[in-house]
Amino acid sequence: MTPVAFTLWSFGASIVAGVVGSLLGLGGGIIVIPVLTLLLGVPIHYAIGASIVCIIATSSGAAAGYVRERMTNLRVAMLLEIGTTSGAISGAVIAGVISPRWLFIIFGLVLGYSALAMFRKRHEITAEVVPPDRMSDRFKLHGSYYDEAIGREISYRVTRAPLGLVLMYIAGVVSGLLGIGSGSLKVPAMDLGMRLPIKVSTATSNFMIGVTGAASAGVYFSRGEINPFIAAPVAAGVLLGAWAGSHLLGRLQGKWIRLLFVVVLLWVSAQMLWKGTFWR
């Protein structure tokens, strides 16, 4: 493949990754890594390095709009970044000693989990009563936002903040290990574990994945695994897609996007598991 063709393919795929990543709070790595490795033949470590840059671009393109619309819970994000940043550094260090076979297998399993989590959340359900939580009350993590789809202000309470910190450390390890935003773990953790509304979980995840990616980017850069020729078109495409996706969230029905993406995730998961199983 010529350099021009490679740049165009990676740029186009990254635009799609940016849109999907910003809409679902998953980060663009779930699309960028399979495209780079399976279609464009990029080694998995270089694909993960480019994806780290992609994650930062996704967060930069979408987070500003979500913060402006008050959908991002900044207090929750700052608290949970303690766990996810520590985990990201741990995961990036571990990735340097794991063979590509296991990276493919782990990535395939994470994608399979993401598909199941997204399928379970195809119908948005907001809990009316949540268990009291001392940490959430002390740090004033509760909040509200205006839901454009239903045309009214939504107030919510946060619970089980200590559990959220533990889950965010695990999500950070996955992010640093696989080069993904780990929103597939962060969004369910906030939505199901801490009882944040799904839109708040998505917006807050978009804000957090950039910090998580930046925490592990230095490790990949020091190992020479961030190639500018690969990362530049990926970052540009994802930034453009994330900006577009942030303007679509309030207008689209999330359940149809999730159902379609479940099919894509399952297909890519199967491909990555196949490649990891028969790696030579």
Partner chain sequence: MNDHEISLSPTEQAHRVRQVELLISRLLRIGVLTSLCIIVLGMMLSFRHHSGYRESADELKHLVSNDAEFPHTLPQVWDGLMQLQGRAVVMVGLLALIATPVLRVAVSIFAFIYERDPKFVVITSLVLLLLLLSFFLGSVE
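May I ask for the structure of the form predicted together with the partner chain now, the form predicted on its own having been displayed?
Here we give the lone chain, stripped of any partners or molecules.
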């Protein structure tokens, strides 16, 4: 393969990663890392470096549209970012103390269970009645957005904000320790825990992952793991894909977003269980 062909291949795969990542609120690493390492023969540390760039590009590329359309709940995002950033710092500090093996197994099971729970409520648009939550009221977290697929404004009430913060802290620790699950833990936490509509959950997760991604990108840059030859086509492709995806989310039915997310969740869960079981 010539360098030009490599650039075109990684660019094309990254467009797909950008579309999927922006629709589901994930970083897109689940697509970019296997394509780079298995198909294109890139060393794993450069692939991880490129996937960090991929997370930030997915986030910023789609967020411009999501914020304008009020699909992102900015207040929920900001509040929960306290949890994710402090979690990521704790994760970096305790790395080496806890064996990743059991974390992989525990979170493989957690994600598998989340997939099941999300599959069960696939027909739900917004929760009918949510338990009242003083924190959500005090921080004025409730919101509304215009759903293009349904053709009307959807208002929703947020609940269990303290639980959301705790879950985000755990999500931050885990993605700091294991390097996967930047969005796959956040979306179920908002969807199942705080009862945000699925589109708001993915758009808000999409908004948040950029911040945590930027925090770790500095480290990868100074370690020399962001190789510009690899990261450039990834960044360009993901930005285009995420921009396209952000125009798609409004029109797709929530049910399809949930189903697509369940499939990805099962995949990530299986991957984690595999790594935990065959840990050396």
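Numbering follows the first chain given and starts at 1. C-alpha atoms forming the largest set that superposes within 1.5 Å between two forms make up the rigid core. Keep in mind it's a predicted model, so treat the numbers as computed, not measured.
A.B. asks: Taking the rigid core as reference, does the Cα of Val20 move 2 Å or more between these two forms?
C.D. replies: Moves: no, less than 2 Å.
A.B. asks: Relative to the superposed rigid core, does the CA atom of Ile154 travel 2 Å or more between these two forms?
C.D. replies: No, shifts by less than 2 Å.
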